[in-house]
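Next comes just one chain, in structure tokens: the form predicted on its own.
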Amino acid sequence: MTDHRNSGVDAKEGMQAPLVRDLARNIDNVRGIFNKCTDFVLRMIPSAGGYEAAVVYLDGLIKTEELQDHTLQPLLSRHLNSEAELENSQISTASTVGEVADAVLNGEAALLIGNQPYAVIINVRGGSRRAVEEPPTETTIRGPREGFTENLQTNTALIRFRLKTTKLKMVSFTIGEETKTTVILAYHDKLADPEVIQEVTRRLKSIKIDGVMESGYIEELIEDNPYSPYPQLHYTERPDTAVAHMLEGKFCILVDNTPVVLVGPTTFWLLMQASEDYYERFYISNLLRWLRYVFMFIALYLPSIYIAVLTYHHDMLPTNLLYSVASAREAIPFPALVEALIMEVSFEALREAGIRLPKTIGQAVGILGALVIGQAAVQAGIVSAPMVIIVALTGIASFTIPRFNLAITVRMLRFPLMIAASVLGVFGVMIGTYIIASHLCQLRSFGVPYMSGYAPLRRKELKDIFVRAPWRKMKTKPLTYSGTAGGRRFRRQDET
């Protein structure tokens, strides 16, 4: 047995070269493939009585001690007569050149065979990879501790472990020009709305990109609306959470080489929604969502109100209260829309920043940051204590959002609205909010409306957007996302 690695030469004919009885000339068009790629290895097999055959695959993307016993060492005993004779049950065929290399890629191993006009593609995928985890986006008190990983197969199983039924099923998509990224499509056969699933398979289908990095690209792609701030789409990286949204009717899009999952159709109320809220008794979770609520509020609108009643409204505020304000901000040379300014985007910096610096320093980098600039910055007289104290709740507020994606898009509203309200007091504030009202309506999910449940109204789902009702109350599945909700209107903004 030999190890030969790029000793080859460049291969005469391209990727959709059929192999052929000869496998010396197979062996040189393969070679020829995969010229200059150091982690390339081809091993010749003599087989005594028998044809000589070869083995390649790339170096770190297979399980080689299952290779050796389960391949080459049956190869070496015996006389080789067909795939048949080997041990490992998950082979195909292959006829082209380009369908070797395809599967080489994909990490298999290709058995090429004198005198055989095919090649035996062996699954024996593996190299290193990340463990099952608990996910540290989506840490609970209460619940299952596994999370996704970059393995889609991984991945896959965690679902199949959770949903035992044949109805569930995963639809495979290969997207991307260069990379060939392996997308899954996840859905509940009898839940899940048809007309939906068709829809969704046909945006998979029509993405044209040369590469995929991550379930984000695939978002992006496929959502009804790219020009909202507003997500279109829920991620996860929890296979229970996965599951959940399934038995309502949503489907799953799992990307190889990323832990996010992506699940649709979506509403404003799912973002609001934590894994944890389904794990606790109902008061609990009822009082930690109330409290979510309350605080997406204050993230979005507190900094405009303050400066709407400082800039024009100051009969609001009651007398003790105003003077306090007006001596704390007599020294500040700044109206209020630049030291609000100043002050939050100060906060989204030093947020920012202790997001890319290692976990070890970057939480005391961020607090030990804030506490520093913002005793600093009232002392300087550049903005007053009430200002810092806005600028702070605002913030905290904002953490207490459960999806990130919907907790950004709040923190970028909250300027607009902070514009709005320096120029025309608490109406401009009234002006902004019928717009993202009116934007929130408007907005659809797969043909889902956002706002669905309470716009428009389903009177059976209000148990689970405001509160969430007690198990034994909630017998029925969501109408919205099931093939009964009536006709879904498919218009993306980007192809009208």
Second form
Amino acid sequence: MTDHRNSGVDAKEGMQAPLVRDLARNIDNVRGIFNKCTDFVLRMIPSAGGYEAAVVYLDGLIKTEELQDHTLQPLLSRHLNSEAELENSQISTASTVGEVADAVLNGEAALLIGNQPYAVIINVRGGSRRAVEEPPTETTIRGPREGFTENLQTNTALIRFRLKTTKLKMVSFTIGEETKTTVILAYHDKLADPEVIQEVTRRLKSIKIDGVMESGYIEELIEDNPYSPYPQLHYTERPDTAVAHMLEGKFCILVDNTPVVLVGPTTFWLLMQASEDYYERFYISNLLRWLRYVFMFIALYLPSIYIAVLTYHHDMLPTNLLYSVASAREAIPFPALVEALIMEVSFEALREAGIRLPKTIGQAVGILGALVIGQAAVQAGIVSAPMVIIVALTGIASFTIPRFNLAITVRMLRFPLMIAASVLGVFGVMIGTYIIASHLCQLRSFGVPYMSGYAPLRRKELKDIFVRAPWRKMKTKPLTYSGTAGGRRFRRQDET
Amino acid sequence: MRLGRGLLIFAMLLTIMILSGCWDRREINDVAFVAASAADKEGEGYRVGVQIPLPGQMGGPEGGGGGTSGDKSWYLDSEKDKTLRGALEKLQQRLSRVLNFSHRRVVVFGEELSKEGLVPVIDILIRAPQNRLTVFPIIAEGKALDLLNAKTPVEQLPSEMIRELASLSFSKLLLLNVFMKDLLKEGEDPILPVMKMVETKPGAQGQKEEAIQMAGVGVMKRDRLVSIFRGEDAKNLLWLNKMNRLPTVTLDYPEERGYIILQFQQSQVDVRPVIQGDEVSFQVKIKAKGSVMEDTLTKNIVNGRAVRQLEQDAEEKVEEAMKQVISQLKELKADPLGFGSRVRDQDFSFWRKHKNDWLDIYGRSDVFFEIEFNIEHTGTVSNSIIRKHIEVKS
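Having seen the form predicted on its own, could you give me the form predicted together with its partner chain?
Starting with the chain above, the whole complex follows.
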């Protein structure tokens, strides 16, 4: 933690005012800044012979018991000669009113001492935050149950628990003119590409925004291509995943007040992997990884191929399948594209409605959707049964993509492909594919090609892209992220 | 700048989409898929029939249901014209949906048409890309159109029935491409399946119905049908052609009032031409392994001697039957077994010299048979159950 208190910039006169050897004036200054703040607490400490003192803090941000036991009690019971007599472990000093204000806003308590031109800042940060829980967005069958919380200190500790090396560096930034959010850039000093770290630092420093509520703000502001539909930063709520990424040479960006940690540089393949891939035995991991790739293609292409085949390429269907599709579509009043759009859009709406609603009502939406859209529409002859199957399959397929941000991208790109299919058939789908593929190939995340490993081809890295090789075979770290031929992943016992 | 360029590209793409339009768009329900077509000779021209399945009647889910009357799941219509294409165009004039031939699986030719030659009819099948070469060419005994009009309770469409029958009856699929290959091959004539209509023997309350049945094998001379081989002849012809499924031999023992039926699971046929001067003879080797399928005889075939006797009886019987087939083929001057192509493969200079009088040489060539049967399974119980029955009684 660097001295972020100095970085607070404020034009106000009062903030610049230095602390003087007059307690009353100091108190007035501080109180003036915290004017109309009901959570501001000022407590005068009377003492008979020695100094007079005052403690200021914001209610709810500190551990009140700790302040009471280790600061107020000793102060009240005897005369204070120097700050060394305080029983608190973390103390520092501040010499201007602005510094005092920053510390107080940051959840610390400030002890203003009469006759001294400085204040003692006591770190008794606390306040109620959420405990460490399993992240609901990234549940695994096998693997640690700990997830990041909104508390930055907890998060850095969760990383430190797993990466006990001094090479783990954590650089702190303060972003947000008003929110003064602490952002920590964490990386492995030996494994990460220094150029990437330099670039991230530059981009983080150049951010000018009034507030950061979530790491999504940071993500959008430091992305290489903010207009791309593909996410160029990976995110995770799992400390084990974050550490694993850092061991591959990636950096993590921890943002205060959010459990979502950004990971970069990101490749397309990274977004198709789940942390469990590495925890389970490699056979099942491989199968699941292939399954995900197959279903990613289904999620992207199935509706458009169906439309293309139905409108242009009847010859491509097996005869018997053609008859049954034709018999199902006989009474449908819409062309295939309109039918598909109706279903896909209502599926998206259903999903959106389900997310926003409380869990208990969400079930009702599911039933409603299944009954109304699934069954009634088919019985009424508005939508054909094969289309319901296609939409359902596409929906399930999009849920197999482990990263929600990539799943959204795939679901989004499905629609232009469907329109292209309805206009130009499979030819249109191919045009769409070329556009998507060329975009993916030119996309970069912090200078690292998005399809890295496959394009540009690095044969050694394919073992963690299309397959998940057994750990014994993963001898080298991926070059993609570390830039240099980094360390080794696995080492046999007889090797040194 | 960057956004402007993106907009420009988007506008260009949009222009392609809008200006080109959905020019080829044809929904599945704007198309009449022809499942089978039939061609008959009528006067100077042809009568062409098309069978179109009605998806609304094919038992889809609830909600389906086009407005056609009757319980048939297909529609059959025919038209007459000087050319096949002309007839199809006339048919299209009374169809609200575009005829599409890419899913046609069966073409049926009438007997009369087949006797005149199929090449003028097949021409249209090869030209248009919509027509697939994986269609089954079938010859109908009588009118081709009748075959498509049959009731087929087992399959949804008569075309399916015909297709399944045709693929079931031979060990390889006799598709149009096979037919064309045989037709174009020097020294080999194609064969085609022949089907006919028969009346079924109904059950207790059933009515007599017309059904489709395999009639036999149509022996062609080039593209003309010259004869239809039926029953045993057809089976043996296919056996020699290696196109039969599991050949069977029925041995008749009149003095013992019973039959033994053998079935051969493995068989090898090897034809070797022997060229001597200007004459050719053929050595046909048939090797087969089989088992006893049915035994209504009181004969005991438990020991090796009896089995050998059985094999010998079968060999003699088959040789006799094969000779019969060959002599018929020679008489017809048709060569579905590809004897000519074998001579051509073996001695091309001979073939070049005798290409024109080949059919005469073929007609007087000798064919020698060397048949070797091996019967491995005489039954699960060592004796016929009938024999046991007799033993118990006596």
